[in-house]
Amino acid sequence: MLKVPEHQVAGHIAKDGKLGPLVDDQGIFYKPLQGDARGENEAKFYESFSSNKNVPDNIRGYFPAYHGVQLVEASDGSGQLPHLALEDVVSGYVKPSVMDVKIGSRTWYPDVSEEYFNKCIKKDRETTTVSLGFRVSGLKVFDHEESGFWRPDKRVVLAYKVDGARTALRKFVSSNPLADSVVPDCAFASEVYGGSNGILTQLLELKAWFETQTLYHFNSCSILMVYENDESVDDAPRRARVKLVDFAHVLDGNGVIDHNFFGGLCSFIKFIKDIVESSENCCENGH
């Protein structure tokens, strides 16, 4: 039985009769192939990436597993349509906190239409894409004090400036994200962002690859961060994970380093590292 993803935080959402992704109970995420060249491009990327022997094994784990293109009943009632069958990244999590961050200081690229260029550059300038090299696209965090999820409106998220992006990254690892009058406590920063298996370690592994990889240019791609926020089980692992998603605009690298993505990733890593270090200092000072 296919259903609307409960924990999707960005992109096209399958509600009110609109076309969007669906999930099953077997851990598969079905993403409709977009009708224009974007859908075909994304399918081509997954086919290329999954068979590319030059991609290191440790890097493959940062991309959703690909299960081909399948015909499934579309969410908008239009009948069977081709969908990318991908790994459902949040499958198996009880209360996943999820954040989608679009990486790069520009989302446009050479040879796009003037209409697409103007649309991209407008949003890039209005958000933190140009100033920081990344922008938060959406997030959903479980609030332990309120016993419910906090999910800011998309318009609020896209209006974030530098301080807003920094606060969102702090709230993502806090037990009190809903408390606007209180400083985010970053209660889970050391477990989620820090540690030998934390998000910072994973991002640094990706950075090491992007320092030299010239296979692809990841235009308008996102980093998805997920961790378990269910505290009903004592000492339950956070299972912090990083995945790259959204590959409709990937181009061949043609032997050139992807400076746009790499630069944005470095900037994003600095923000995460600052939060880890400040949380460690708080612990050392007993606060």
Contents of the next structure:
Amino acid sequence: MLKVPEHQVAGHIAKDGKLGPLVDDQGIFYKPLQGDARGENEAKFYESFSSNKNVPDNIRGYFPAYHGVQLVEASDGSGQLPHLALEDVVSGYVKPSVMDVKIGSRTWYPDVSEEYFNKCIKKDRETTTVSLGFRVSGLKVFDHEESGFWRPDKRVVLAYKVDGARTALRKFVSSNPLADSVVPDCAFASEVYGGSNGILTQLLELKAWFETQTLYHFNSCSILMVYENDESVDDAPRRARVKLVDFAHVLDGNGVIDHNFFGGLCSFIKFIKDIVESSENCCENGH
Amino acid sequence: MHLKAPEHQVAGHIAKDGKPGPLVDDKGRFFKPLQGDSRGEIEVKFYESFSSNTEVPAHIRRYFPVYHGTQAVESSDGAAMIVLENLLSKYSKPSVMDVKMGSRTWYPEASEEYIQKCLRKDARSTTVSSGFRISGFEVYDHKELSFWKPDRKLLNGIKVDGVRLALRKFVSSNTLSDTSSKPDSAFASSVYGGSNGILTQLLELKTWFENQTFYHFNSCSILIIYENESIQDGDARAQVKLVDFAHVHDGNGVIDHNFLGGLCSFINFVRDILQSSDDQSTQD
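Switch from the form predicted on its own to the form predicted in complex with the partner chain and give that structure.
Whole complex next, starting from this chain.
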């Protein structure tokens, strides 16, 4: 039985009879193949990536597992349509906080249409893409006081400037994201961002690969960050996880590194690192 | 003060049609005319800030020209000039390359007109595709015993393969103007490799760029220099220097991801040439 995913924070949503992704109860995420070249390009990427022997095993874990293209009943009632069958990266989480961050100081790339270029560069300049090398696309964060999710509107998120992005990254690891007038407590910063299995460690592993890989250019791709909030089990681990998603605009690297993604990733890492360090200082000062 | 035009300018402004260009003296100093509009002001502001910034580590300071303040120079009609270290004064036969770093040369604070001009130039060159472009270079030909410079127009149209070829020619000893012979990359390991070579220096710079949030080095170049007089004995005296700070802005707590991405890409190009030349020499 297929249903609309609960935890989508960015991208198309299968709501109100619109075409969008679906999930089953076996941990599979079905993404409808978009009509134009994008769906084809994404499938082509997954085919190439899943059989590429030059991708190290530890890096493969940062990408959703690929289960081919399958015919599935579309969410808008238009019948059986080809869908990309992927690992549902949030299945197995009870109450996940999720954040989608688009990496790179530009979302356009050489040889795109003038129309697409103008659309992209306008958005890149209006958001933090140009200034920070990344932008927050969407997020939902569990609030432990209200027992509900903070899910800012897409328009609010796209209007973030540098401070807004920083605050969102702090709220992402806070127990009180819904409290507007209070400073985010960054209660989970060291468990989620820090630690030997935390987000920062994973990002640094990805960074090392991006310093030399010339296989793919991940134009307009996002990094998804997920962690668990369910406290029904004592000392439940946060299980913070980084995944790369959205490969509709990936191109061959042709012997050149993905300097656009790499620069943005390094900038993102610096932001996370600063939050970890300031939260560690907070604890030392007894706040 | 005896001033003359510098011998080995490979990019940037030169004295032409009555407009002032840079000058050098015989005491190892380089005089750069203060560019009109705000650029000259920005460059001075950067040098003032940088030279007194105690948080810049000593091993990074070596990658920047020493600043000697500003001075009015008579031979240029009393025009104000920035006085810098002449990076080439200690070289007798330097090969020099100017590489503009970053996948974009524009920045948010610039005027719309400037942004559009840069976007066009960036797209036409290897800036967008590779994260850097070669602005110019001059290399000593050990067979012809003279300096060779590629045609400026030719350089503007090169693509990724052209960049690789230029980086190989830059460290070759064979006749450079002869396009039929392959560059021998004879000096690749002396110049690019080794514990004091270009690659080592670039990697040191990269580490600093992964954390520094003081400055955004928009449109800056990396200059690569080495000595031809001693290179046959394996002594390259290779040096990396950052130059051209007319568009530098405050980092405001954000790293210079634009420069860093381009620098990392450039490092890969240099490393590839070094490795393929190492492979070649083990096969010979």
